[in-house]
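Read the single chain below, which is given as structure tokens and is the form predicted on its own.
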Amino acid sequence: MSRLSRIAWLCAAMAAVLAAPTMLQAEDQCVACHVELDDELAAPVEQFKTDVHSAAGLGCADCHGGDPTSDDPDESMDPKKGFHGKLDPLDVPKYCARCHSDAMYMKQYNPGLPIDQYDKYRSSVHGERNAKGDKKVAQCASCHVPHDMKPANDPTSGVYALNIPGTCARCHADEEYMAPYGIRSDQYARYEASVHGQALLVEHDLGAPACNDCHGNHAASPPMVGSIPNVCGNCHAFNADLFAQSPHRAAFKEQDIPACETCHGVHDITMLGTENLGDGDQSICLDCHSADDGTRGIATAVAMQGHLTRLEDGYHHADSLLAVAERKGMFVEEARYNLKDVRQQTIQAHTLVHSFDDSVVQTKVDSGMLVLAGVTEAAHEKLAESAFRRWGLLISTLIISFVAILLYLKIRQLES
């Protein structure tokens, strides 16, 4: 080692020795103390290691105040130094807003994070009741677990899409907890069985709506009667446009009844089918209409049901013909591809029911029937070709067998 290298090494060692007391003094004494306590008080230390605030370089004192450099409890937890332990639920929103409503401060960590959460929260049902002194309603720490907060895109976060229904259910599925508010507590069970719940919770489709997609996040509130089509229309835009141009919009508005949920339900949203139209036992049209109510409601519903049934029956018939042709070894890929187009037009025809105009549904059904006619014809051709091949094979087999017998007899004759 050269003389210059030795000098550099010694300087580095001396700097480390001189800095050691400072580094020791700068150690977070909150952590050093809490790890020695019982499990309940030590748990936040372990949880905070993966907390989003810890990842940003923040520590205990950034939220709790006090002096984290002192190992004297009286000094480190001195209220005069801004220390406060567990916050009162009524104070949590305003306290979180100290940072999360400060645009310049938040830009240091996440410029894309909204800074209006506090204002939105105060406009929500939760925020209004919190402001009135209700400590039971949800506030920031109810959904974002203290000391263990994760980004919304983290699968272990309570506000990750798949986890949001369960997070809301911690309060809203507790019958005793919700009783003072007069709010039913079966929303989660109904949502879980709904078409939305099955898509999100069972199929793990992150595009399926959870509680916050309809009620909002920090500004969570139940949609009002007049706003429900707009809420549903965020995803089902075409359906919303059809309904807005239909005769039902004015009627629903006049009677002050909700649009989408009247037919589809609220949390237990179901996928309605052709059987729910018309005037049969499963018809939901009969909930409002009757044959002699002076409107074309039932007549329109029966007509739309007839059109859809015609297309659906034709689809299933063509599908069964192609299945038989496939079992007979025929190549039917082109016909299968065209049948997919019929399936798509069937879905579109069902969507057009929201126009409540049977002529609009009929136009789409007729378009599907044209394609279906070609598919059915192709299926019959494949079946006819299969029959021709089988008969040809049978006749060829008989001829070959006859010739073989003649050859055998001739050979026997020559041998004699």
The other form holds:
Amino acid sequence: MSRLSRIAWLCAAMAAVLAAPTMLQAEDQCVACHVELDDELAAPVEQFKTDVHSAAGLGCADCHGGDPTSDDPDESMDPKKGFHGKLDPLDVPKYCARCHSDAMYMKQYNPGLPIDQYDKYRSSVHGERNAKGDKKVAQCASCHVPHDMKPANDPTSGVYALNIPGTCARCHADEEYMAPYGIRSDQYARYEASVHGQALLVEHDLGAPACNDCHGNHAASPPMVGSIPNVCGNCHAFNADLFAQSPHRAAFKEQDIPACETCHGVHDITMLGTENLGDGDQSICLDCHSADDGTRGIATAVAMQGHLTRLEDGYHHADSLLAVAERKGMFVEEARYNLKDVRQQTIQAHTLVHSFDDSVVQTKVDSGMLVLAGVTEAAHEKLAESAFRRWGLLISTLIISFVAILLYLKIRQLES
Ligand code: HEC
Ligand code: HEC
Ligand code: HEC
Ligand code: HEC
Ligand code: HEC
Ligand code: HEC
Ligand code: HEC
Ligand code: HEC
Ligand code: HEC
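If the structure you just shared is the form predicted on its own, then what does the corresponding form predicted in complex with heme C (HEC) look like?
So here's everything in the complex, that chain up top.
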């Protein structure tokens, strides 16, 4: 190192030492002190490192107030400087809304982020009760974990689709906690066992609804009876459209019967099948109808069951015929392709049950049966062709063997 560069290095080092106090001042004193404290007081510092607010450049004082430049606890945590320590659950929504309902402020960070959380929250059962002084209902920090807040699409967030049922269950599955409110606490248990719960929690199918898809993110209220088909219709649009045009719509509305829920349940939705039509033990139509109630209810149920069974049976018959042909080494690609088309029509036919009109189901079933007839015929042709080939093979083998024996005898004769 030359003498000149040695001097330069020394100057740089001295400058750094001189600058140190000002750098220290710019550091967040809340963090600097809290990191040295006991668990509960230090934990937020560690957690906060990956919090979305930290990523946006915000610090402790942005939520808790106080003076983050002072290392004197009395001064930095002075209520006169707006400091509030443990936030009261009744005050939290207002604190969050200071920023989150301020369009001008939020626009600087993320113009695409909605700013309606507070208003929606206030219109929910949670928000209404919170405003009346109930500290047990969910407020912002119940669903968004303090110091560990993340956007909803972050898999570690408490409001990520797969984690939401667990977040709600913390209170709603706690029987003792919910007891004073007189509402049931089995929504999670039922949901977990339902087609939706299985699809989301077990198969991680993000298209299946979590609690918030039916209850809203911030407007958590039970959907009103009249809005249930809309809630389900967000995803099962065709079922909802059919129901809306069916005789049940007006009848259910008149008697205040919830639409989809009556037959399917809400949190415990399981798969219904063709066995639930008709007039047998498992028929759900019998819940309200009887054969002699003067409506076409049961007649329709029986007819729809007949049509759907015909199509399913036809499908399985054709499918097994094709399987036999395949095992005999025949190529049945075209017939397989057509059978796939019938599968599609079968699925549609089951959905058409929601027209509660057997002629609608019949039309679809008939069109499926027509394709099935073609598939069955093709399968029979392939099987006949296979039999023909076998016979042909047998006869030609016999002829060849016969000629070979003749040839052998002839050669023997010539040799002797
Ligand atoms: C020099 C150390 C020091 C500094 C600086 C400091 N704190 Fe604290 N803080 C403490 C101690 C010690 C406690 C626990 C004793 C108490 O409640 O006063 C505490 C408690 C808290 C609590 C919990 C209060 C409660 O009621 O449970 C919060 C929140 C908090 N500090 C936030 C902040 C914020 C925000 C800043 C910066 C503006 C800050 N602190 C600066 C030492 C400090
Ligand atoms: C986005 C807002 C927000 C920010 C930023 C924030 N806090 Fe908090 N903090 C809260 C809320 C809300 C509570 C109340 C939690 C509760 O009631 O369960 C809280 C509670 C606390 C408590 C009380 C102990 C506890 O866990 O209940 C401490 C201590 C604390 N915060 C420290 C900090 C420190 C240190 C920072 C900076 C590293 C910080 N907070 C940043 C919102 C925030
Ligand atoms: C009952 C639980 C719950 C409560 C209470 C709650 N949130 Fe949310 N929050 C959610 C869920 C769930 C999502 C988003 C999920 C998604 O988009 O898939 C969300 C999303 C957000 C987002 C991301 C933008 C958006 O709107 O989707 C912000 C910001 C937010 N909440 C702030 C708040 C604030 C502020 C409060 C209090 C006024 C609050 N939340 C109360 C559950 C809650
Ligand atoms: C000082 C202003 C401020 C306060 C107070 C505040 N936030 Fe935020 N919040 C922000 C900013 C800025 C972002 C970052 C937006 C971005 O970059 O996406 C953010 C982001 C979020 C997000 C992630 C949104 C997303 O999907 O990207 C959630 C959730 C959230 N805040 C919830 C809360 C809750 C709950 C409270 C109250 C306990 C709160 N915030 C208090 C300013 C604030
Ligand atoms: C901090 C605890 C807590 C959390 C977390 C919570 N809730 Fe609640 N919730 C309550 C309490 C308490 C009530 C009040 C019950 C009442 O008044 O009927 C309530 C009420 C409701 C209601 C209205 C029930 C009725 O018929 O009055 C719905 C719907 C609801 N919550 C859905 C949700 C959903 C969905 C989530 C998750 C995204 C959630 N809650 C998270 C505590 C919580
Ligand atoms: C497929 C849509 C759907 C999903 C998913 C769903 N709910 Fe519901 N929930 C409803 C409907 C509809 C009602 C209204 C029931 C009624 O009025 O008969 C309801 C009612 C409620 C109620 C009021 C009390 C009651 O049982 O009637 C609470 C609390 C509730 N749900 C919480 C939850 C929680 C927690 C989850 C997630 C574990 C969840 N819900 C998932 C549709 C749904
Ligand atoms: C957010 C979208 C969404 C909402 C809202 C929704 N579902 Fe579903 N539902 C699904 C998905 C995805 C499946 C497929 C699950 C699977 O079979 O893997 C499903 C499956 C079903 C099934 C079983 C069908 C089958 O083929 O296995 C029934 C019945 C059902 N839902 C009824 C309802 C009812 C009733 C409502 C309203 C109370 C509703 N769904 C709300 C997405 C939704
Ligand atoms: C009167 C009883 C009844 C009502 C009301 C009803 N369903 Fe169904 N639903 C059934 C029956 C029965 C089946 C089984 C049909 C079959 O497989 O043959 C079924 C099957 C389903 C399936 C699985 C088959 C498919 O279409 O993928 C879904 C999804 C479904 N219903 C959604 C809904 C929705 C959404 C509503 C409200 C708009 C609703 N259902 C209203 C009786 C009903
Ligand atoms: C929750 C009760 C309830 C269930 C379950 C129910 N229905 Fe109905 N249904 C009604 C009511 C109420 C009417 C209107 C009766 C009237 O017009 O007098 C009706 C009307 C009908 C009609 C029109 C009748 C006519 O003569 O105009 C048909 C068809 C029908 N239902 C079929 C079915 C089938 C099929 C099922 C089973 C999948 C079923 N219903 C399940 C309550 C129900």
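Because the structure is predicted, anything quoted here is derived from the model rather than measured. Numbering follows the first chain given and starts at 1. Just so we're on the same page, rigid core means the largest C-alpha set that superposes within 1.5 Å between forms.
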item	value
Did Leu383 shift 2 Å or more between the two forms, C-alpha, core superposed	yes
Large Cα shift (2 Å or above) at Lys107 between the two forms, core-fitted	no
Rotation (degrees) of the lesser rigid unit against the larger between the two forms	7
